[in-house]
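Taking the form predicted alone, here's one chain by itself in structure tokens.
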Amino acid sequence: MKKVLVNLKMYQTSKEEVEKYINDLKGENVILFPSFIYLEKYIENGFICGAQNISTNCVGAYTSEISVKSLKDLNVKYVLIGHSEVRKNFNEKEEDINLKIKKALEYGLTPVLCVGETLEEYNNQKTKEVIKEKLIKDLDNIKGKVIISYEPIWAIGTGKIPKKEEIENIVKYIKTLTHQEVLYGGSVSLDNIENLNQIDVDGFLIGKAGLDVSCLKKIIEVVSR
């Protein structure tokens, strides 16, 4: 069965929310990535879930940082790992990333590692080469699972997406890469998911139509089929 991940980003910022998203969504088969205050009460709840981020270091003097090792403690199972807006926001290279994946399969976590290229990359036909160059460094001298998700960064948001088949050749071209199981994420919604999912990928990434337990179990239902 496909996956169906899901990054809450910082959308929800009152108990109140995470209470009634939980209730409605209790029983779907997902895997959840919520703000780090908030992975305690999804796991109490029986959801599978992951972190949005960890940090380089695992003890230390290192204020605001997240560490791999709370993160088991808590029975997290995945990381987002290079998420386009960390690798914007928070300036974040390529050997921090590779670090972050070696750190989280130390510990038993499965990195979900994302990467995608820009709209100036993608109209001069440079998305294989952008994702070939991330890849080679993210994975260098990685063994073990990785999920890789392939995310344009110029989809994520903005309810463009690549044609079916750009996302199938891409898909293809990482899974000979990597050997990974790789999906898709960037505007999946209820409105495209039925096209998305006759394309041979192992799951979905999916940001703001998560927000939305309706929308959301809506899909869910299209991607168990």
Second form
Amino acid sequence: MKKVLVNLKMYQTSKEEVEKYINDLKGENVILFPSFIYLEKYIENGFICGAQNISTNCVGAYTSEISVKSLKDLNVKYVLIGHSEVRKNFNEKEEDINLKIKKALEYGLTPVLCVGETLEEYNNQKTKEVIKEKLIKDLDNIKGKVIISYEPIWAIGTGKIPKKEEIENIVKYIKTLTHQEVLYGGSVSLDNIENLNQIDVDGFLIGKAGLDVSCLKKIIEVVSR
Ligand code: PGA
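Would you mind generating the form predicted in complex with 2-phosphoglycolic acid (PGA) now that we have the form predicted alone?
Every component of the complex follows; first up is the chain already shown.
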């Protein structure tokens, strides 16, 4: 079955909100990426979880950073690496991403590597070139299972997505390059999931649409058909 991953970003900001979400969603086949501080609560309630980022370091004087060792200790199973918001807001480099993937694999967490092109690159038909370049650097010297999520940067949070055939083409391209599972992410919604679900993809990474439990349940239902 296709995987459904939900990146909860920094959307949830209170215990009440998290408790309600947990109660409403309990038992659904989904992998959640909550804010670090709520990871434990989700895991205690039986959810399979991933972190939204990790440090390139494991232990030491790294104020504000989160170690993969702590995540392992909490029973976190996945980690998002190279999400475009992290690449941009933290000025994350391909070398950092490569190190983070290595750390995650070393401690038995499955990395979910996000790659995608900007609108300008898309308009200039540079998508494959850009993705290949990122993948070569990000996956340099890496052996092991890495899930790749194709996320056009211009599709994240915008309500715009590439045409079905374009996604199909890029997903196939990434699979040929990496021989890994490939997801699609970027403005996945209840309106487009029927269409997106026809693509030969291993799952979806959902942001905003995953916040509304009734909407998410309907998406899961479509994906699990
Ligand atoms: P979105 O986010 O579904 O809100 O576009 C997707 C993501 O950032 O992974």
